[in-house]
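The data below hold one chain only, encoded as structure tokens and taken in the form predicted alone.
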Amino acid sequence: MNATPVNRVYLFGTCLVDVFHPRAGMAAVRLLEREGIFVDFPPEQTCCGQPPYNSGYDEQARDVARQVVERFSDPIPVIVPSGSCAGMLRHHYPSLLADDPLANAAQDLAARTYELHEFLNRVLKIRLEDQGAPVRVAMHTACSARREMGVRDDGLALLGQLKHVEVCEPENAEACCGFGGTFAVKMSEVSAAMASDKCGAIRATGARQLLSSDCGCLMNIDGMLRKQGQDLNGEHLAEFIWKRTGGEPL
């Protein structure tokens, strides 16, 4: 873990932070100005390359990966708001590129990039005050961050801090929610059927919000809920942190 003093960080917001959760970068970008550092977000940035890896496109997403690291090229941290896209640069691009020139830039962005809850919490060990009222919140993990980055203690650690909220994991919170990228459109049913177990178990928790840190599981779960009916809002971990400790609207 890096031990220098950060003063500056690459954000890369993600597509679906971009379209439809921009207050969950925005808020993202809050937590680490508060903390001293200045975010360099490169405005020509883009997809991180997941739906033709994932589809078995490889050239197609090695296209994709070698912006990426052209546009991230400065020896600075890559703040990234999901665990799966945070996936995708940290443990893909390396092998995706492995053959290419950009192999030695992909292996130095692999190393220098974070989920951003692991790096609030590891790296920059921030402190957080409660200001809120009690609530009783139920987390989800997504299947990349908890497996795939390792980072599922992070997000909880940092809600550990937040002496007025009640935090718990659905039953089966190890389970995937059914999104996975393209496997919801191509998969739908199946898909549907994995967000219905999760809503069901998420609202056995009797939690009143469903915080997540990827967007991804935010969409599918909260689509589901709401068109079940269910009065539970959801929300990115990032937003959620970023209102209990004062912050301004976004």
The other form holds:
Amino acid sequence: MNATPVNRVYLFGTCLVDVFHPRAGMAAVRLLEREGIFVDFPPEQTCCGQPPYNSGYDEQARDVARQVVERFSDPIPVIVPSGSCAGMLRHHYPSLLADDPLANAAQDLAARTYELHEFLNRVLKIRLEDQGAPVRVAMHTACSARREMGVRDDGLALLGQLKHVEVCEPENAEACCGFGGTFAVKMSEVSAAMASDKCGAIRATGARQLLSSDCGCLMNIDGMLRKQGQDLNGEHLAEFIWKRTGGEPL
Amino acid sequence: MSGFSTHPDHDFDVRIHDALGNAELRESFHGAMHFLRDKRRTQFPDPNALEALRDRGAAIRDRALARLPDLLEQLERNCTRNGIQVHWAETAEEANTLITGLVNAAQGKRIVKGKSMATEEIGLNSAFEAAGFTCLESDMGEYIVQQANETPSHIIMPAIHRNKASIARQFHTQIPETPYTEDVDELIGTGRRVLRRAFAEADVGISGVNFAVAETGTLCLVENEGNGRMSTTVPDMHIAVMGIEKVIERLADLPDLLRLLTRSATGQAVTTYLNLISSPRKQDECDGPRQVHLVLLDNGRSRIYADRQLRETLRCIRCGACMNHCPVYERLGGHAYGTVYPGPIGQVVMPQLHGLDRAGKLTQACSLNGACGEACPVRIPLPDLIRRLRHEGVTQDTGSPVKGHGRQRKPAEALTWKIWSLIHRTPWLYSLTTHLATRARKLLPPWPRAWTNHRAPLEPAERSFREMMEQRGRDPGGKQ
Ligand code: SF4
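Right, the form predicted alone is done; let's see the coordinates for the form predicted in complex with its partner chain.
Below is the whole assembly, all chains and molecules, this chain first.
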């Protein structure tokens, strides 16, 4: 992957981006295209299968995972604008499909899956020119992006290239925001206690905007901040970067 | 008899609700967990060194587990040769009967006990009570919770849920001639006074075992207060109780494990006391017990051992780091789990020991954020195991050794995932669903109350991402 320059990639849009944050998906496409890359978006894609997988419904997760493996079969990188979905493809498909005829294909897919910002920063090594006004933002890195994918530094490195953006990581940045997919509903009280601490820490940064590369966390934190009557304008990192670097409206 | 008399799943929600509503409890756990995390962090300043040490620790435990039956036999042989009498107990009941039998045979009445999770697990104190013995916990934290008729809320720091003032009140009312004071040194002095007398009078001392070395027949005991040393040397009889997984191959394996244990547990570079017990009192020695017994406890462990993935559970060295790093444990404290082992390791061990029908719900108290797995010094993949147990809990015939599988399955939930799967593997159906979700936003079913009680509902976007992409595909001018 590193020796030959990449000129074509797949984009795995994720279901939350699809329904709630389509502009984050568009921003990902634009950022990649701006680097001269052709973005292949298989139109029949749906979800990575993480929700049933995390709930223990492996069979249902497997049915969906198989299709992802089949639809993203060309030997090109698969870019995912979400740490947890990327983690699902990279770290869980191989074991989920271990006894399946698609086992080898799943291994292969795992090896060429990247979280968007990891790909932009480490593989493409993109350079960013900030064109926005000075602003203070709070960055929330999802647990899966931080631990499973190890891409926290990539998001921060990209933000670090933006001259007029002051980035603060909230106190206890490594703490979970309490989303956890169905956890937020099944264990709603504990989840709310976690989200509430997270919101407090984010507010304490004095930031004007909340950024994350994971739509699940954004839904959770932003949802609580809005319920509390505080609008920090949660935005996906890709969309923020695209707008700051002169990208036209999405 | 088991470590808890109730069903840990039973009223789990109520206990969660109560714990979250207890501001004082939340405050102390929040403070204590952050303190412990910071302390641990300063003990591992070099991340590469930490990772290398974790690799070695996991490898030592794996090597030992790979040869577990052999090593246990070797341990038995070498202990016996050293004069330690070895006993095997398949279940908690068997262990309790055996231990009370030993105490009876020695005509012992007064017992002191060092801190031991294995004896909590089998509910030894209640068995002693039933047999008419008095058994005093000699670890200060355990002593405090025992006196208050409570159970430990943490595996390393049993009284971590208690604050100074409440302990001061307890000592003042329960220990005769104790003036009320919140001075920590004085409080410890009071406890020590009581315990000293108990040590001097005890006939039997009970302890756990942190590691048992097969090669030499040595029992290793790690502690900070010296009570472990007192309990295992002053009384005439010492009974050590250990889970069968605690055996290690060689003495040379010990230093790495100790490094990991003390730093992960309390953020200490070294432990205050390290006891290496290899035999009863020898002829010309002036102290030590005249009899040493070792009880090897199975209590479901060989069942766990039979499964390759679940076997990783048995690498655990009971350091408590997983609970110290768990955001759910931090909010709830240990009692909410209703189990002997709380937090992530408890969520993995308890359903395996007691069955998913009784303790399967515990696996839900996890956002799969991964902090426990990152903290575990012997690299137990706790999130993977929690997820695996969730799977076992909702699947009828897994053929696995875990008991009660399928018992957490709820028909409505199972149906939801079936429909979900159908939608997500039928592209036209998925497109239709997202199309409707975006177009008919106002007509969507309401968000669950569990969500909107604390969060504003989210609105789907006006156009889905796939529609935007389709639009671009039809309109090549849209592409650069
Ligand atoms: S699971 Fe790991 S972190 Fe938790 S108590 Fe055991 S060894 Fe320590």
